[in-house]
Each structure stands twice: as C-alpha cells, then as structure tokens.
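In structure tokens, the next block holds one chain alone, the form predicted alone.
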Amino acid sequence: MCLLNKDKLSARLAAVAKYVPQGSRVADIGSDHAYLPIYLAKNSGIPFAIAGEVAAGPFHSAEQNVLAEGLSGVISVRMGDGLEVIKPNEVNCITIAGMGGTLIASILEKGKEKLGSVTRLILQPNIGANSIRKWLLNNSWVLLAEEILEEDGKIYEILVAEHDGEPLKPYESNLEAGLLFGPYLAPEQNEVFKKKWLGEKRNWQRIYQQLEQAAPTPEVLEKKQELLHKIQLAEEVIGNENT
C-alpha cells in the first residue's frame, strides 16, 4: 500500500519519512513509485533526493510521477540495483523500505563506500530485522530507535541508525534477545509486538513437535535445540502466553 493521495502515505512509509531528518538529502532505495521522495519534497522541504530502483516498471512510474508533480529538480529517479544509484558524498540520509531484512543488510553491505557521507538510516524490513540490527553492529552503526505497526494485516519494522555513539549501548541488558527482538520494541511491548513474537513462538513450537517425529539425525538435533532455544528467549521476553 502507498500513497492514499497525493499527499498522503500508507502508516508505514509515513513511519519511515518522520524520521528523516529536515532538510536532508535522501537517496529511497527500491522507491518503487517514487511515494516517500515525492511525499517528502512536498512536506519536509528536503533540498535534493535520488528514487533508486531497478525494475523497469517501477522505474517508469517513478519517473512519471515526479515529473507530474513537478519535481524533477529535486527529485532524480535513477535506475540500478541498491546502491549503485549512488555517487560518493551525494547524500547524507538513506531510506530503505519494503524488503526482507538480509536483503537490506545485503544492499548496505555491497554499497558500504557510499555511506562515507551518509549520517542517518532509515531502514523498514517486511521480514527479518535482527539481519539489519546484526549488520548495523558489526559495521559500528548506533541503533537509535524503531518502530513495530501493522497496516493490512501485516507487521511491519522500522529501524533507524546513526554512526556517532556506542553501537553496543542498546544491547547492554541482552545482546541476543536485543538482537532478534529489538532493544527498543521489547521493553515497550505494544500489542502489535505481543502479536507477532508470540505468532513466531507458536509456529517455533509447531515446528519442534514436527520434529520429535523425526529421525534424530545431527541435523534434526540441531535444529530442535535451536528452536528450544528461541522459545525459551520469546518466553523470556514476552511471558509464557498462550493466545
């Protein structure tokens, strides 16, 4: 889901835009339709962005889109896979939104001589944060705050990063739990986070007596201690709820 209207976006993207910090200049990697720069040279008054995208389809109707809203001297729609779209020292803010966490950590990873210049992250994973929070850490990032909502039946994260500081500061209480859960999202526990880890501690649990049926080959054995052990931490954070 994207724009509502023109000047309108969907709870996620606007979750993402709040973040960017006025008069930045942001590169939206995978804009899609170029909604958040649009909604941002619009709103924030940002100077300068780059809609990076690299299907084709996309790629048009985020070029077509700036230029109806008459953007297309603020706006550059580029085409090209992460953070090619990128020249060194361009930008200072990068946005990331509709992904799977590893493929997010992937990009950033590929890209990593663009961020030279780049202050802030403003990274949303449809799937997979702890890949995104590993990466931010092991690459001196400071985790400064996030977000959990669901919008349309599905949940979604916000992430957002900045280089100055202590990386391991949020981690401080639990570095593991801190990782897979969010150090910002489990002390606060809204209903959407409630819903979603005890979501994937049921299914943990579906999975491990799938395996009590199993031959207990190496592999099986490992997996069943894995999942014990990720229940045991969801358990640890979220109570041992059953609903």
Contents of the next structure:
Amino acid sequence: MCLLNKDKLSARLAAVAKYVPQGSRVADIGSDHAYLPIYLAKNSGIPFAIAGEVAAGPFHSAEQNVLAEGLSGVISVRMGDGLEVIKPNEVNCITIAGMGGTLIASILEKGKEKLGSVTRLILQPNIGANSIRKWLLNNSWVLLAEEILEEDGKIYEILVAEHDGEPLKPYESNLEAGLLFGPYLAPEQNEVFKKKWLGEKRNWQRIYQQLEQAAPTPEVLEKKQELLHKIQLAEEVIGNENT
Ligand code: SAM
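Form predicted alone already given; the form predicted together with S-adenosylmethionine (SAM) follows:
Next comes the full complex, this chain leading.
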C-alpha cells in the first residue's frame, strides 16, 4: 500500500524520514508494516525506535518485518493506543504518518504527558493539517517546516515541529490563513499546493450552490457563511483562477 519495499520508501515516507535527525530515538506511531523505522534503522543510523500499532494485523506484520530484517535489537514493536506504547524519557522524536489530522492531534493530546523528552515531532496528515497546526500552537510547539507532495494521485502534507521558540512567529502575517493553508506552504505556493486548494475551493463552491436550494434555516445560513469565508480566504491565497 504505502511503499514498494522496506529499502525503498514511498516519496511520502521518505519526506518524513528526511526530517528525523541523525541519532534520534524515534517512536513511529501507527507504524503499520514498520517500514519507516526499518528504513531509519538501516539508513539513518538511529540507535532505537518503537513501532507502535493499535491494530493486531499491522502489529504482527511490523513484528515479522522487524524480525526478518534482523532489527529486533533496535526496533521495539509494541501494541497499544497512540503514545501509550512509549515509556517516560524513552524517545526524543515522534513520527505519526498516514492518518487524518484530527486523529493525529487527538493522539498527541491524549499522550501529552509522554512528550516531556520529545524535541521533534514529524507529522504527516492525509487530510486536516489545520487541526494539527492548531494543536501545535495551543501546546507551545513551533512549526519549523512544512512540505506538500503528491504521490499516486493523492496529496500529502508534512509538518515538522520543535518545542523551543515562538509558536506564533510563523503565523505573523495572518493567523487564520496560516492555520488553514500552512504558514510555509502558502507563500511558497508550489503546483501541488495550488492543485489542492483549487480542488478544495471548487468543492466548497459546489456545496455552497447546493445550499442555495435548501431552506434558509439558521444552520444552513451559518454553513453558507462559513463556506463563503473559506472561499474568500482561498481566493486571497491562491487567487481567483479556476483552472
Ligand atoms: N504510518 C504508516 C504510513 O504512513 O505508511 C501507516 C499508515 S496506516 C494508513 C495508519 C495506521 O495507524 C494503521 O495501521 C492503524 O492501525 C494505525 N493507527 C490508527 N490509530 C492509531 C492509534 N491511536 N494508535 C496507534 N496506531 C494507530
């Protein structure tokens, strides 16, 4: 699903791996086949990793892969929900990839007490990156870097955060737009970014048109207002083009 084999990561996971500092002690939460920690152990010289999984099937697949690679001494495969698989002070870097942004934010929120020793978070939401940006800001994590990429027709974002610094600094020019579009991605505006937000804008416009036919209840009016606001924000960021 996610990559061709354990040595050649998908572009998405390779982009996540790039931000793991050399020598990190890593927890990869929702590790599935444990491809990311296996790659890091073989290519980035990490001394220790946890592959955390909540579901039995992926957990067993991670166990088998780690064993087959002869990496059981480096990668500890653990079954559990979110950050509960981490013992205090065991890791300094956490990766969470391939889930929705709301789920990633809720995993971080539930496991907050495990973050004391963690200096870097590398988070790769499939959708809803804004939920993660809000969580990071509310919990004093500083967004350091962002990437957006397309692979196999899907668009992914990668958010990298550290604990030191000024969390509001990346959002100085516009907090609301920064949280939604990404304070680093929006000014850069690469082709993938434009494609994503043009698609989102069209979707909001389509829903808005449908709501024009609905009875004007307070909920419908509120939803229309919200959509209009998001459409305007998108136009401010990517312009008014429709192709
Ligand atoms: N991280 C891998 C990647 O990016 O290719 C796998 C992504 S896969 C789509 C999501 C994985 O997260 C699934 O194996 C799922 O069981 C696991 N997962 C979902 N919620 C979780 C949680 N609360 N704690 C641990 N694992 C979780």
